[in-house]
Amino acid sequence: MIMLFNIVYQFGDALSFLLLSAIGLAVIFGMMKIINLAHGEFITVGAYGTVVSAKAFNLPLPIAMAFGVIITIIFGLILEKLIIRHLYGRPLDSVVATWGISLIVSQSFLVIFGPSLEGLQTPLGNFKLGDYSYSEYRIFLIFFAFILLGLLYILFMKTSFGTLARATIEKPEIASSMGVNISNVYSVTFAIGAGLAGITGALYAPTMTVVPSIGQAFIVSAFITVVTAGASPFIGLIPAASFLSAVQTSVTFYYKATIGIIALLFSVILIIRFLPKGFSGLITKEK
C-alpha cells in the first residue's frame, strides 16, 4: 500500500514539475510559434518577484506569489511591446532575440541582487507514512499543475477570447479582415503565457535556491513536454508530461538519475519520429 502510494507520489511529483515547467511555454511556443529560449528567465521573473517582496516587504507567501506572477505578465507585457512583436512570422528568427533577453534578465540579475537570495521556506508541512515522509507542498503542487492547466483549457478552448486568439494565431490576416484588433490580441496571449511562466516561477521559488539562473533548471523540460504535446497543447500537454515522467522516473528507479534523463531524452525522439502529431494529434485523431 505504502510502496504504491511511493510510486504515485514520485510519478506525480515529476509530472507536476513537467508540466508546471512546460504551461508557460505551452501558449508562447505551443500556440504562438515563437521559439521563446527565454522561458526559464521569465520563470526566474516570477521566483524573484515572489522572493524579493516577501522579504522586502514581509508579505505572506501566496500574496507574494501573486505579486511575483503580477511582475512577470507586465515583464512579459513589455518585452511584447519592445520586441517580440516585431518578430512574429518569422519564428526562426526569435532563437536570437529571445536568446539574448535571457542573457540580459539573468546577468541583470546577478548585477541587481547578487549571486544568490536568502531562500524562503516550503509552506505546509509533511507527514509520514511507515518509514516514509512526504512533503505536503509537493502535493498541493501536483494538485495544482491540474488545475491549472483544467483552467487554461477552458480558457483557450471554450471563451469566446481562446477561439478570437486561436482564430488569429492562425490566420492573422483574416482575423484582421474580421475586425479583430490582433495586436492586442496577440499582446494578451503572450502576457497569458508569461504569467504562466511567472506562476511556475512563484511555485517553486520557496523549494529551490534562488540564484539568477533558477529558470535554466526549466528549459530542456519545458520544450520537450511542448514538443511532445503536439499541434494542441492544452489537450496534449498531461498526456506528454505523463508519458514523459513514466519513463524518466521509472528508469531511474531501477538504474539512475543520468540514466533517467538520458532515457527521457531518447524518448522525446522516438516520439517525435513515430507520432509527428505529438499527444494530441493521438488524441485528436489528425494524423
Partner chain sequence: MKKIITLIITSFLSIILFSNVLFAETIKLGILEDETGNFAIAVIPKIHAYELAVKEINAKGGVLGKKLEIVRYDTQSDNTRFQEFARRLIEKDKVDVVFGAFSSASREAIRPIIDKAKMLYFYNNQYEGGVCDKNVFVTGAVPEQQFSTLVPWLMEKYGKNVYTIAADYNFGQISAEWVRQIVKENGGTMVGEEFIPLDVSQFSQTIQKIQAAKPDVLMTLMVGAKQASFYEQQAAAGLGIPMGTSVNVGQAYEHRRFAPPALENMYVTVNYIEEVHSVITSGEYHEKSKDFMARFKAEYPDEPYVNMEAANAYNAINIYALAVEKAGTTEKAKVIEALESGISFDGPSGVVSIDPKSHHGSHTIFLVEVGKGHKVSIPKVFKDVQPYWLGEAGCNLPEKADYSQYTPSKPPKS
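Starting from the form predicted together with the partner chain above, please write out the structure of the form predicted alone.
Here we give the lone chain, stripped of any partners or molecules.
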C-alpha cells in the first residue's frame, strides 16, 4: 500500500511539474504561435521576484509570490511592446529573438545576483508513511495545477474575452475590420502567458536553489508537453502531461532517472509520429 502511494505521489509530482511548466507556454506558443525560447526566463523572473521580495521586504510567502507574478507580468508586457509584437507571424524570427532575450536575462541575473541566491523554506512541512517522507507542499502543487488549468480553460473557452482573443489571434484582419484593437488583445494575452510562467516560478521558488539558469529545468518539459497536447492545448494539456508523467514515473521507478528521461523523450517522438495533431486532435476526433 505504501509502495503504491509512493508511485502515485511521484506521478502526481511529475504531472504537476509538467502542467505548471507548460501552462504559460500553452498561451504564448499554443495560442499565439510565438516560439518563445525565453519562457524559462519568465519562470526565472517569477522565482527571483518571489525570493528577492520575500527577503528584502520580509513579506509572507503568498504576498512575495504575488509580487513575483506581478513583476513577471510587467516584464512580459515590456517585452511584448518593444520586441514580440513585431514578430507575430514570423516564427523563425521569434526563435532567434527570444533566444537572445533568454541569454540576456540569464546573464543579467548572473551579474546582478551572482551564481546562486539563498532560497526560501518550503512551506507546509512533511508527513511520513513507513520509510518514505512526503512534502505536503508538493501535494498542494498537484491540486493547484489542475485548478489553475481549469480557470485558464474557462477564461479562454467560456468567456467573451476568450472568444475575442482566440478570434483575434486566428483572424486578426477580420477582427481589426470589426473595430477590435488587436494590439491590446495581443498584449493582454501575452501578459497572461507571462504571468502564468511567473506563477510557476513563484510556486517552485521555495522548492529548489534559485540560480540564473533555473528556467532551463522547465523549458524542455514545457515545450514537449505543449507540442504533444496538440492544436488545442487547453484540451490536450492534461492527457499529454498525464501520459508523459506515467511514462517517466514508471520507467524511473524500475530503472534510473536518466533512463526515465530518455523514455520520456522517446515517447514524445512516437506521439509526434503517430499523433501529428497531438492528444487534443485525438480527443476531438473521438467526439
